[in-house]
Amino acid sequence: MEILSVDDPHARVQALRLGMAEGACVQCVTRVPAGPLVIRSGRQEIAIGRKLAERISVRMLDA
């Protein structure tokens, strides 16, 4: 999926640094029920709390 926007200033900055900014293509590798998501781009994995993840909008891409 492609990240479209990150609706949180601090998270946006951090995402840019980690290489998962708006426009990046990422893959969701783990979804903890009602908990955080783990997304991966390349070999980089980050865990994002559920509430923050809800403020990130994405577009699904074909596999």
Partner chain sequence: MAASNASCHSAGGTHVREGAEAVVLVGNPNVGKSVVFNALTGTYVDVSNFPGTTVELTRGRLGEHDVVDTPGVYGVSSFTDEETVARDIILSGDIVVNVVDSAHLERDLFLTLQLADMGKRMVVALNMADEARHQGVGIDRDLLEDLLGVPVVETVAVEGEGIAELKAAIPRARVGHADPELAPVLAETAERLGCSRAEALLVLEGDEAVSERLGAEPGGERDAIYLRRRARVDDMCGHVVTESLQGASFSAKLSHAMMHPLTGIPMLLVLLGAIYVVIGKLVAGNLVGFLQGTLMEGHYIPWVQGLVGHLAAPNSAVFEVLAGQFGLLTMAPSTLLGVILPLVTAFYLLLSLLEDSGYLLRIATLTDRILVSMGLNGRAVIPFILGLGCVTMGTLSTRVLGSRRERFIATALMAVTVPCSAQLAIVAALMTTAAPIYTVAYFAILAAVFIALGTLLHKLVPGQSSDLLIDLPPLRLPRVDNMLRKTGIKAWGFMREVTMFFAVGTLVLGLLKVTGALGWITTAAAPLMTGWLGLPRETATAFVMGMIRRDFGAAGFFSMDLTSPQLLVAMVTITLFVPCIASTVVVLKERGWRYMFGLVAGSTGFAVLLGGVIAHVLRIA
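The block above covers the form predicted in complex with the partner chain; next, return the form predicted on its own.
Shown next is a single chain and nothing more.
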């Protein structure tokens, strides 16, 4: 999936620190029930909280 936008300035800074800029291609690896999401960005996997994830708009890419 491609990151389209992050709707909150604070959340945008957090996402940038984790390497998830607008236009970046990432993959959701795991969704922990009632917990974080594990996202693969490049060669790294990052656990992000649900509140940050809810602020990120994505577009699904063809496999």
